[in-house]
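Listed next as structure tokens is one chain, alone, in the form predicted alone.
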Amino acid sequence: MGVNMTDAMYVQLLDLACGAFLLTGVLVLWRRELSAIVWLFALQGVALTALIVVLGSWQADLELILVGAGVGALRAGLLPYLMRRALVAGGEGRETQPLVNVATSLVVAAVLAMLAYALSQPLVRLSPTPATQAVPVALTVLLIGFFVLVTRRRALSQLVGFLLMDNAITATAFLTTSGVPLVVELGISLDLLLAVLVLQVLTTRMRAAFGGTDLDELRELHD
């Protein structure tokens, strides 16, 4: 238990930095210019790095409060850094018209976060904690990042929607246990970062190849 931190405001931070990590995954549905889309991303990387740091100030762990300001200097910094790179190599600002309206998406989003809730209740009520009661938020994100990556159009909102599911499992990890290993953290975070990359130079290359990046107009091409 953290020294300087009551029972009480340990759950006031602990829902408001998993609050602001359901939003940001919400909001992303809503927006279709990729710029605010990588910005919303970036928010969810502050977000997620304070709940990492809230459960490590409770639990008077240092080691826990460095794997997540290491967290937040990637998922909140250098991701987002990238992605912007990406997007204005590409020249895209808008997403197309995805496969299933705004409006659509946000009923979609509130069904998710009731199956959501549904599925988790057998593990929250194993471990009635704080922490885990919070696993519902974790995986309606996940549900939502899958939704972005089988209904958007452009590599990078796809992208987007792989990270945001990437943020829920790791939400997830530190909701659930005392956190994943740091070598396992910094392996997944090796890997996301080399897949920013190759987005980058393939965003380049499918711009001033075909003169956008909407996957399914290069399918069209294709056939």
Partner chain sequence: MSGVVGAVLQVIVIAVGSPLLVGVMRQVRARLEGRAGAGIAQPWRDLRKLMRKEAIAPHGTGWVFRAAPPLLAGTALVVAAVVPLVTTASPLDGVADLFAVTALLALGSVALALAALDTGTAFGGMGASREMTVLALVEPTILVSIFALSIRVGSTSLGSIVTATVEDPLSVISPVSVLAAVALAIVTIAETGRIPVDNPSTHLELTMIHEAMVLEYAGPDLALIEWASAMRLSVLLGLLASLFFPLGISGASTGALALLVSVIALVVKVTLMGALLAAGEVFMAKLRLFRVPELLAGSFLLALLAVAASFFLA
Contents of the next structure:
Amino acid sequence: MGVNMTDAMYVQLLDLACGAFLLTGVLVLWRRELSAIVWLFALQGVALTALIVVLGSWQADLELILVGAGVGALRAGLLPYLMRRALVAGGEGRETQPLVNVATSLVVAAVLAMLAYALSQPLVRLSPTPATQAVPVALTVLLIGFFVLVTRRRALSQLVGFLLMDNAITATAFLTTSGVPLVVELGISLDLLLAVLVLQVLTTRMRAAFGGTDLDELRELHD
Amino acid sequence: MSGVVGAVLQVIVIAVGSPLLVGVMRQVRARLEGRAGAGIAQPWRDLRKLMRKEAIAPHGTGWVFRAAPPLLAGTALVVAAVVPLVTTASPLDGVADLFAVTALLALGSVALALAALDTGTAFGGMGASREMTVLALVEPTILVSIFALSIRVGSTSLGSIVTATVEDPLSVISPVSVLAAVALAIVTIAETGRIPVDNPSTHLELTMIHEAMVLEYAGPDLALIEWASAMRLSVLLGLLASLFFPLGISGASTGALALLVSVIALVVKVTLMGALLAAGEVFMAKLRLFRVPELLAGSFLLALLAVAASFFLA
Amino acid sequence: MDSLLVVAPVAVPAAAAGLYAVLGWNRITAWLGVLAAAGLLTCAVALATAGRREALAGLLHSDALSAFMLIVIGAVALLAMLASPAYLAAELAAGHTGARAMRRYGVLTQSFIAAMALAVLASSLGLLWVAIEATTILTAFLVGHRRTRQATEAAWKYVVICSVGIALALLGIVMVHYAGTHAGVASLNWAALAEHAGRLDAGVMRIAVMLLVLGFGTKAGLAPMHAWLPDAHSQAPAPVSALMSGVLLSVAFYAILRVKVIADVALGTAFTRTLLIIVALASLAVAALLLLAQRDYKRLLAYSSIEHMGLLALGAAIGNTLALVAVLLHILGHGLGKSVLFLSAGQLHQALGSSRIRAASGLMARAPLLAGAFALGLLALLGLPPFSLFASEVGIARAGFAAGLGWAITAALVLMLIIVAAIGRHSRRMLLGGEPGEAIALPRSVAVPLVAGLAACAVLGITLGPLHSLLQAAATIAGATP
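Coords for the form predicted together with its partner chain, given the form predicted alone:
Every chain and every other molecule in the complex is listed next, the one we just looked at coming first.
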């Protein structure tokens, strides 16, 4: 790719993609409507794609751009499509009672951002390029995803939390080393897709067995 | 010299134009809702009518009640003189940086809330307590988000921030600016009492915030408050425009023509934003009161992330 | 030919999975799984004698450690597959399953075994990750096989918690790759990473190793991310529980062993040692506490697995040759003993219709062979001679005292004492006493693996025979310090 990009422009585009990536992650925490959450997840997929494509254009690496396109197709296209289908089939619109209320979880997200910043210092120190300096953003999204997974009570929101974590890991991979080897990348994408499919089937079964996807219902197994 | 002229100009533009802005916004709402509307000069006509009435204070209220309207209008005028709207070279810029501006805005709000408490009525107290809840979240957000923008410049002077943006307009397209812009936009809406935080045209006391505080005012006092509120709205919208889209703003030494262009640019930008805000309000319902802190906590988080990002992505 | 031998352990079960997909599960194909497992075991033994091998352009690679893990996989798979036909026949008779579900069972168990074989043969951290994540996906529907509320709940928790844990491991891999790239190693290959481990950035590696231990530890059922294990292991069909508890946990632990080799060079032994000791003692404590008041015998077995994983972590933390040989032997002994127990527990569950401890009483009188196997299995797991777990536990303890980790060993021994008391109390209630009920039949095809597993475990406790040199070689590869 013979795109002529100045340093400043590269940094700006990269930061912008990272900002969008972070913003969509935070907004997932904010919104209660499941359909909005799925939309935000799709938007985050777009931001991730943009991130990879910017990195690829900067390094003039066609393979990286193609991988980016693949990642985009999966995370901004296929996965949101599958989730939307599950949503339509389920007919449950909202996250009813998160364990931590929304205002508090937004404040928690601020703390998580600080934590991510502290955690990623050794990573940035190893090679302080504009790309690695954005790693804290990815780790913030990782922690937010984990937080969503732990505190939300709908099967679909938990799924989105898991996928946020996964997006964040992918972003970290591309920001630090322009991605893991291609074989592994393919394996990861396939595993991710299958995991989503498995969880989707389980959601359907859960609906059949419990009459809903409220995970508070899951308390038959305990000691 | 042009700085002084510019500062005077922007005070005049704000003082005269802000009721017109409210008029434009009401007109936009009316048209979108299929009504004819009262015309954009209606707020001025209202103010004129109120000014001619006799000043009445409720029985048992003290000086706090009487001092609040002039204080509110006074702080709004000072802020209008300080904030870079027409020119970045206001002579007051050195003494009044972002902290002073925030403090002045808060001073006005607090004065009004105290006045509402002074009346001793149920609705006054309720409005005051709600206003304080909102204020407690709005002020830190304004501070933090403008602070995020100031890190890049290395100064908390609003003039320097805007000047830096004028010199490098593309720097606005960065996560820091985007996050700060979203946060500031939300708090502007909250601070000026618009939907979805508050409804400026409500007549249902239970849902009021701002309106509940001014229920006991009448005549010239009410006119002053209405005028000041309109000025605060215009100033905040203008500040938002200057920070993120400083096109046409004048520097330190410019001629009369440039100042005129700046004034026109300001009017156009603020009118456009006001119209957009009004159009948005038509399609939106007011949030339930207990959801408001959620919205504001979110905007605070965005502001904080903006600061974090300015360190992360430095 | 060489490379064929390395590919075969993955290809054989994969082919069996394909055959099940085409032919379905019937009285004849039911024994296909046994055949595949026997084939896998044969290949494993052949690889053990063959030394280092590579295949598929270096994607797969076999050394003594992989070969040993393959032997464990093959042995446990053989036991589980031997018991499968009778188990599924009984499920079918009870109306818990149908033709489609049985076909799926055949396909998924074989693919599951293939994925585990791939995990231990993978020459790179990345491929290992893919294989281990694949086991989660493949076993999800096996855990939820019965489609009841409990099974669905267990499957959901299993997939979510394990996927999150494995995702953390992936982040760790990304960071290893980052550190590697800056040290001039652009691949995730074990050998390459171990060779240049000294040059990897310590700050990055510290985070990476923590994430990898936590992530693979989730899959290995180590505390603090163990919550899925009792649910999943108690809800899965008995042969699958045997596979999951007997080998899947150890395969995940194998990943930790491999990571430890690199981490020890990059960060010194102290870092991983501290991490593993914390995890080990936490796992033992969790197991001890929850075993005390356990009311369900399948969950009892599951918590015992957490205990044994804790012991493995403790042994790995010690890290000298004796400890690592003992750890590897413990993996094999635990695999055999735990599969015998889960298989017999499956028979009990089918006969009694409940997995409550209270529902079972006087089993010794009602089903002498089954109850005998259950009792001997428990004795083996509690570490009593002549079973091999006695030898390996003594080995770990001796190595620990020799390495100056006496305090950790003492703490572990106290916790194990509590566990022995708890399991002893529960099993006495199940096996002895109570009013005798009707007799429970034990199909001969299930009795064979039960007896065989116990016999193998006992023989290993007396003599290692030819395994001795393999274990030594594997321990050296696992980074044994003298």
